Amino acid sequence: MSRIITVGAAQLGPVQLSHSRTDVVARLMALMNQAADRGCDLVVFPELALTTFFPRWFLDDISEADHFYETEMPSPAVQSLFQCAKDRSIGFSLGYAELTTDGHRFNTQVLVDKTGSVVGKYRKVHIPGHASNEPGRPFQHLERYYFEPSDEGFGVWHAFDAKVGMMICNDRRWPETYREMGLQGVEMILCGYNTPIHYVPDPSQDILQGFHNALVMQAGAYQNGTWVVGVAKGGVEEGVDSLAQSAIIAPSGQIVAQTLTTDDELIVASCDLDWCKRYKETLFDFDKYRRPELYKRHVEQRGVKWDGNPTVRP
């Protein structure tokens, strides 16, 4: 008997600075109710879903940004979302800014089951952007100022009768992200993202943002035999145009559902978890084919280093 998870990717349109958490949570609940009406077991929301993407501005005193962070989850502002999940018997994943009691700042995502209980928390590992003000930019990308990288790695949780993992935005560009979870047998990876279309360090990549977004998630799904659910907060937010193109991707690497707009939009797919076995037990049978003894640079070396031509054996 197949194991099916019906999943909804709940894309958000722009969240402006003037929008309150109450405004945003109402939108999230509307999408959650749509997902429940369509029979979803799980609905996935974007990265930093509760606020505008505040790392686009520099503040000399970082504490002036504290109101963008949640100090607990569920916070009072999102308690109604958790209650809705419980009432409708639907799980969800939510990205938000986290400020811990001891002052650490993380870009975080939680996984919540159908009872409204948190079953997993993931903190972003690959933090992009820059850490100091660069006033010559049309907008900042100060994630390295507002967030610290997690040292907790990539967990996989048993939920919804599946092995579920999480990643956030830039994590999706790194093959190590998928492989770390793939080696734990992950069957579905949930990813929220906020991706500006204009890439200031190299504008030649702007036209390729949608291509690169799909490329990395499709490759990661295929090479690890897992479903991938990528969900955007897109559209023009505070003058910055961000990528939408949320997608649900099969273990074959095929996109089975994709959004058509840059607004709040729900896409749904019934995901057969047994499809993962077609790849995990054939082409990507890790136990049979992997050669970890030859991958030492992968974990021992951070930057690029070349030691010269390899020795030629007789």
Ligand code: CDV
Second form
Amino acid sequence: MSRIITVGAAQLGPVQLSHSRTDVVARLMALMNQAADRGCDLVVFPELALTTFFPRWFLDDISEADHFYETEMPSPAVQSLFQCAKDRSIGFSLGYAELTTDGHRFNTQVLVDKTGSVVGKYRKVHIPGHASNEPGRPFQHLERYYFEPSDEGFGVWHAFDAKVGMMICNDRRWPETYREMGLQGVEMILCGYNTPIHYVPDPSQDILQGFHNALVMQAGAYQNGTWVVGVAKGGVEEGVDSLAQSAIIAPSGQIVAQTLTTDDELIVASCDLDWCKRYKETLFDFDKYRRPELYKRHVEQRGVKWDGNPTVRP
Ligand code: CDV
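For comparison with the form predicted on its own, provide the form predicted together with 3-methyl-2-ureido-butyric acid (CDV).
Up next: the whole complex, starting with the chain shown before.
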């Protein structure tokens, strides 16, 4: 019998600075109820879903940003969301800013099962942007100021009768992210993102944002034989236009559902987990075809190094 997860990608439109957690949680619950009505087992929300994308502003005293972070999960603000999940028997994944009791700040995503219990927590590994104020920019991207990179790596959890992994936004651009989970047999990767259309370091990339988003997630799905669910917080938030185009991608690399708007919008797909095997047991049979003994640079080297022309064997 095939294993099917019906998954919802619950895209959010903008969350402005003036919007309270209560406003946002009401929107999340409306999307969760729609997902439950459409038979979803699991609904996925974006990165930093509970607040506006606050790394776009510099605050000299970082503690002034504390109100953007959750100090526990479930926090009081999301109790009703956890209760709704339990009442409707639907799991979910949610991105939020985490402030630990010992003062560490992470960009985090949780996986919650149909009983409302947290089954997994992932902290973002690849932190993009910059660490100090750059006043010349039209807006900041201070993730490297507000978050430390996780050193816990990429977990894969058994949940929903599947092997489920998580990644957050910039992680999706790195092939190592997918392969780390692929090597654990991942069958579905959940990813929230906030991607400004304007990429300040190289504006020639602006027009390609949608292409690059699909390119990396489709490639990651195909090359690892896994479903990928990419979910945006899109639209114009505090004057910054962000990519929407949330998508559910099959292990073949094909997009099976994609949002049409830049607003709150749910897309749904029934995902046959056994499709993963078609790729994992054929072209991407890792055990048979990978050559890890030749991939040492992947783990031993960070930046680019070249020792000169390799010797040509006679
Ligand atoms: N939130 C992100 O990680 N955003 C990055 C932007 C800054 C490039 C992204 O990879 O979409």
